[in-house]
Structures are given as structure tokens and as C-alpha cells.
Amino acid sequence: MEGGFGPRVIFELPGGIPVTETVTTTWIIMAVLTIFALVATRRFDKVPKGLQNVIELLVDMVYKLTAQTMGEDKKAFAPYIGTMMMYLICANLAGLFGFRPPTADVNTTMALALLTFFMIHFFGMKRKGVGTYLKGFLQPFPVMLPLNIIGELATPISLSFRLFGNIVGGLIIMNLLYGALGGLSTNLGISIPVLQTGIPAVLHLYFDVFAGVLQSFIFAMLTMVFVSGAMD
């Protein structure tokens, strides 16, 4: 999707493969998180202090959240959940630094939702056995099989469009606001710094910070609920 509110193509790889700003911003986020992880965990002491205190607190929070949501026997999912939340928070907050949020591209949100979808069924079959798991699609009556299948296929669609819709909605509103304020200043022939900085700042606080962090948390929570539900 190019033009309008869609991601721009930054460059093309050999063979005419387009690389959009969604991909380049994701590369930047991956590099930042990797460097942060290397620096933050380079020197751990037995008695934590400074940054180590923060890191251990965050890790402990993720493990506790995973255990409370999925159960103590599923704490092994904590590293994946924590990594996903860190990426989503950075991606959703990218707009604050002048980047287009990768999660404002449905390709990104659908890829994340498909990961959740495959985890649901893979770990469900691994825990219950393939036969027992597939028999669950016949419950409560065999005639419900088509509806149960449709319900499962709807999971990645609802997950991806919930995240995409909230992020791209905020992006569109902010673009329209900046356009309206710019047009107002041009028509009046004067600069209105209070309107051009004050109103956008408040809305950025909501759409980029509050909604961005909230949607990251919701996506992670739904992932944990769906995966644990398939395993129990």
C-alpha cells in the first residue's frame, strides 16, 4: 500500500523487491533493542544496583504477569511475551520520534497475529495430543465443526485489525490535525504556536503513549489467554 497514509517505499532490493519504511523502522527497533539488551546485561552483579535493578524489576514483572495469566506451568512463555511487548511498545511509540509506526501497517500486525495463531494450535496439540485437540473442534456437537473452524480462523484477523485499527486511526487523526492547523495558519497569515504545539502534544500523549502502551498490553494479554486456553 503506497501513498496516502500507507507506508512509503524507501528503496528496492535486487529483483524489484520493495523495502518500505515499515521494514526499515522495524530494523531500527530491532537494532536498538539488541544493543540495549547487550549493554544492560553486560555486567550483572550479585547485588543489583542502578540499571540492573530496573532490568530485574521488569523481568520479574513479565514472569509474574505470565504466571498469573497463563499459570505457573507456562512461565516458559515469559521471554517471548516480554520480547513481543518490548517490540510493540517501541513500534507504537515510534511516531514520537518522527517514524511511521510499523504497527500502522497491517502486514506487521497480521504477522504478529499469525505467530499467535500458530502458537495456539501448536502448543495445544503438543499438550493434549493431536487427536484429542482436533476432537475439540467437534464440541459440543459435531455439527458445530464449521463454526468452530471459522471462529479459530477469525482469531488472527481480529487480533491484527484491533491493533492496526487503533494505531493507524491515531496516525490519521494526527495527520489531519497537522494539516488543519497548517491550513488555518496559512489562511490567517499568522503563526499560532499554542495551537500548533499544545493541541498536538496532548493528542500525541494519548494516541502515541497511552493508546500505544495499552494496545501492546492488550495484544500480549490476548496472546497469553488464547495460548493457555488451547493448552488447558
Contents of the next structure:
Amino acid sequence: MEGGFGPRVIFELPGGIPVTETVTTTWIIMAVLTIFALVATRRFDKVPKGLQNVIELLVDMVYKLTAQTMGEDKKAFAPYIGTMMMYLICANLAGLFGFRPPTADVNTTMALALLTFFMIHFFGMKRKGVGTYLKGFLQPFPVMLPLNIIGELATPISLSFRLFGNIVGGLIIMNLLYGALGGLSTNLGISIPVLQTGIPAVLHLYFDVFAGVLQSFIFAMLTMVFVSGAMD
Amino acid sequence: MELKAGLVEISWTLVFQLANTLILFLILRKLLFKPVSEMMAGRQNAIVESIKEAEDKNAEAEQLKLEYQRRLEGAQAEGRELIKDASKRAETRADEIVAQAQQEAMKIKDRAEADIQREKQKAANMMKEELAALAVMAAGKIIGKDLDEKGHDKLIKDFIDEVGETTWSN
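Okay, that is the form predicted on its own; can I get the form predicted together with the partner chain now?
Following is the full complex, with the preceding chain placed first.
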């Protein structure tokens, strides 16, 4: 466990800017999703069949969920929400393929949470007008202004750390478990860590699949609720 | 030992991830969400349109059916009118023919009656003449003297006429 659980630095850009595992894994996910989108929409027909049905179901689901959660008039957010969900699910499941999940880096979750934060305030001002929007901070009493500001600032922090904590917690527990099982195998006198097979699968199922998908959904839902809440 | 970043440490990665997320969003919007949702919306519109078109066609067909029915009924009524007209004309014509025939028959009957009357008259006249001759002959025989038929002819005729007025005319 040398160097803790932080992401590895893969290479450094000139000027000493480190590019970590988080970023490279994200690039891989971006490439996969781009190829998926290209392949999926390559042969699009009026009468859907095969893969097209799956894509249509997926896109339709995202649009319906957005319309349901944010309202029919905010359907235009669907592509962003869909992108976020697809990216988060891929990122959280990346652990299954031996990558370090990009969401186990607070920079990733903070980036997404900051985008949500900017969306909340940008679209809130755009919809209500800057004056009306800012007056909202004085509700219900002007004395509440500091509390309201703290509340607004807490939103991205709670959003990002909820996701980060869930994923990084799973990552650390899995690492500890692998280490323990390896050590146990060695202590039992087996040179190959056989105990590392099978047993971690159950925990992978929980930490990566269950918690990962659930947290992706929660992040997307909260973004939708906050943004539409600021607009209404 | 490989270089690792801190576990909870805001770094340049944040900037990278912001950019990555936005780029991914733009890519997926352009390649996946826009085309798929537009395609689905287009298909939905096409379906709605074709359903509407079918409904319009149905309505049109219904209207045409009604119109044809109406026309058919009109034609039937016209046919009935025509038949009625024709039968009325035929009846009139038959009546005319019958009336003409009756008239004809009446004429023939009248002529026949006139003929009969004439024959009767002729027969009566002949009888009168014969009767006159007989009377002259009988009177001559009775008187014993040859009655001058010519001389007394007028007298006798007057007598017979007088008798005949009452005897023959009944």
C-alpha cells in the first residue's frame, strides 16, 4: 500500500502538470462511449431492430426520466443528464475491468458537482432574471442570507463527496480485502494467492455494481432536482 | 515506487475532468442523443400523420358512400317515377282506345238501327201498296164493277193512310 490510495500519475505534461490514472481512464471511457454512439447510430432505420431498439430504449428512458423529474419544459437537459449517467455508470463499473474508478478521485466528482452548481445558478438566473433570483437568497427573511449562501455552497460539496466517498470506500475495502486474502494464502503456505479468487466477487458485486449504479443514479437525480428547483 | 497523487487533493485533474465531461457531453449530444431523439420524434410524427391520413381517408370514403347511397336512392325514385308515368300514359291510352272503340260501336249500331228502320219503312210501304191493290181488288169484286184503279187510287190511298196511321205506326 505504498503511497496510499491516491491515483497514480501516468505521465507529466510539460510544465509539471501531472496526468493521473483518473484522467487516462476517463479518456478510455470517452473513447468507448464515442465508439458505442458511432456504432449504435451507424445504421439507423425507420423500423428499429436489434441494437437500435436498445439505443432507442436508452435514449427514450433518459428523456422520459428528465421530463418526469424536471418537467416537460426542461427536456433539453436530457442529453447532459444522459451523458452524466452514462459516464458515471461506466466510471463506477471501471473497477470491474481492473481500472481505478475515475469517480474514486475527488477531482472527478468535484468537476461534475461544479458543473451541476453552475447549472443551478446559471439556469436559475436565466429563467427568473438576476434580480428575482438573487432576491431568493433573502427568503424567507433577510437574516437567512448567510445560511442560504452556505446551503448553496454545500450542495456541490455534498454531491461530490457522497459519490467520491462511496466509491473510494469500496475501493479501499476491496484493496484491503485483496491484501488480507493474499497474506492469508501466504500464511497458509500456498505460494499462489488462491483465496483471492471467488470471495471478492461478492463484494465487487456490492461495491462496484450495486453502489456504483445506485450512486450514479442518485447523482443524476439530485442534479435534476436541484436545477429544476432553482428554475421553478 | 510510482508517483501517486493524494487521495483527497484538488489538483489539475479537476480541470482535466471538467474539460473531459464537457467534451463527452458535446460528443454524445451530437452523436447519440440528438440524432436518436430527432429520429424518434420524426417517426412519431410520421405515425401520427399516417394515422391522421388514414382517418381522413376513412371519413372521405364514408362521405362518398353516403353520396352514392343518396344518388342510388335518387335513381331508384326516378325509376319508380318513370314507371308510374309510363303506366299512367298507357292507362290513358287504353282508355282512349276503349272510348274510341265504344264510339265506333255506337256508330255502327246507329247505322244498323237506321238500316233496320229503313227496311221496316220499305216493308211497310210495300205492304201498304199491296194492301191498296188488294183492297181495290176486293172492292171491285164486291161492287162488281171494275173499279178504276187509277181513278180511285187517290181515294184508296187516303183511306189506307188514314187506317195505316193507326194500324202500322204502333
